[in-house]
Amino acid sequence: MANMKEIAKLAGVSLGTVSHVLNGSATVREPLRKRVMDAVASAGYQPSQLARGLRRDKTNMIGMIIPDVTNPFFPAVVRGAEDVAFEHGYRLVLCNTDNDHAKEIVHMNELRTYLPSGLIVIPSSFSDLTAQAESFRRSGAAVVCVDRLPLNWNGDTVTADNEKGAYDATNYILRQGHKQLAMITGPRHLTNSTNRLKGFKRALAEKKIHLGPEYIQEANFDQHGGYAKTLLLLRMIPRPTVIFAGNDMIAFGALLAFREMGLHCPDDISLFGFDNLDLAEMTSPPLSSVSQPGYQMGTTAAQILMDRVRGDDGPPKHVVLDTAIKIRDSVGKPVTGDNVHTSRTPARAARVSRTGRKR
């Protein structure tokens, strides 16, 4: 591969002129600049981003760390961030933590050695990034946290209005006449999960509806957790007439549990999710869900980071994006009849319509 000296010789200019053109360190007359770029194209020259970063104290790389690459919500956030980064001439490098804080720290420490211009983080479970973030900041790199807030964090953040989304969804459920509700939350140490639970409880409190603590179950934000906790809720007496899932992955697990127990949604039990994944429209029945703008979360975080890279040293920015409820077919009127108070097995289940008549 050609080097800068060979480019200079091929273009008939000095090495300094080539450096100014490639690094943008000084203005070069257009005819000379064109000769250099023609020589670069002809020779197939690729500048070393790491070498350039050593000269500038940072590269054009943006690091992004997410907790679970298999969760369908996160790719939209990543895509939004990557689109903005690419538009501004930066390249996004993605790391997955598997919700493991120790792995998260390893990624952060290693990314720092590549002199990134910034870092976008969706924190893992039990995440405390204060020391690592300060290390990035001291090196001149910006840090933005998205979706969840780590412990003791006072930097830039982009989140969705999780509490209002859950509040609006719960109010819709209550308007359908449900009084025996249950919720499967995500891990309660995560800020997005706790805020969704707050919204759920606030709506119930306003309607003076009391639920025993056993009707609020905690699970990981995945299908397996939703499945296991739904089976537990379905065996309770009285059985809930509706389950509000802390995210759509939990809701998908709940649908599997309904099927295993011979229950039909929403004829026997209703279900509401959170995230509004594309898959929510494809389930049977299509899933009602709270929509949060994943792509916009990514673009907003990346734009804040671009502003920081370009010299914005103002106070921390805390952007909270709106949510909206998407109503589909998974929520109906509460079931009437004895099946509310018993847990039926598939072999003995008699389907009951929304009017209470057997069919």
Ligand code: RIB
Second form
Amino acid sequence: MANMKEIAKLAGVSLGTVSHVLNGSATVREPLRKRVMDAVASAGYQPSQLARGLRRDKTNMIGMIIPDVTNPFFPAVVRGAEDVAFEHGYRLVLCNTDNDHAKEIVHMNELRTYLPSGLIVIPSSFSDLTAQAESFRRSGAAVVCVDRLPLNWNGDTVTADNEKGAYDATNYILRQGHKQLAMITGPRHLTNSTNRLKGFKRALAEKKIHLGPEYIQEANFDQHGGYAKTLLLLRMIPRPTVIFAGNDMIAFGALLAFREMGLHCPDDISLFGFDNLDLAEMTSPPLSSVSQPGYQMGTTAAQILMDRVRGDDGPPKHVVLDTAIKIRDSVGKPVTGDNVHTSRTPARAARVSRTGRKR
Ligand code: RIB
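Same protein, the form predicted in complex with the named molecule this time rather than the form predicted alone?
Next comes the full complex, and the chain you just saw is listed first.
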């Protein structure tokens, strides 16, 4: 591949002139500029970002660390961040932690050595990123945390209003007449999980509805957790008439458990999710869910980062984005009578629904 010296030779100009043209660091007369650009085109020259980064102690790379790109919530956040970064001439490098803090630390330490301009993190479980974030900041790179907040974090943040989303969803459920509710939260050490639980409890407390602690179960933010904890809840007496899932993946697991137990949603039991993934409208029945703006979380975080890169050294920013409930068909009126108190056998339940309808 051609280098700058060869371009200078080809164009018949000095190395300095080539550098001024390519970096825009000084005005160069049009005929000379054109000769340089023609030489660049004919040699197929691409400036090395690495060499440029080494000269400036900073590359145009933005690191992004997320829990797991196969969870359908996160790609929207990544896409939002990348779109803004790209517009500003920055490129995104993605790393997955699998919610493993040790892996997260490895990614943070290594990414820093590539001299990125900044880092966007959706923290893993149990994150304390203070030391790593400090070393990023010392090297002049900004760090923004998104969606979940690490321990002791004092930097920029972009989150959704998780508490309000859960509060609104619970109130909707209560308005349908449910009194025997259950919730399957995500991991309780994650701030978004605890805030969703707070919203759920606040709505219940306002209506003076008391739930035994066994009706609040904790799972990983995935389908397996939702499935296992739903089976457990379905064995409880009285059986919950509705389950509020800490995210849609948990809700998908719940739907699977309902199906296996021969229960029809919402005839026999209702369900509400959180995230409003695209898949939520494709389940049977389509899932009611709290929508949080994943794409906008990404664009907002990247915009804050771009501002920091360009010299904004104001106090930490904390952006909280709004949530909204999306009502579909998975919440009905509560089941009354004996069905609430007993778990039906899958065989019988498969034949007859609460309304007596054959299935
Ligand atoms: O589905 C992934 C969940 O974890 C989402 O609810 C999101 O808020 C994330 O933290």
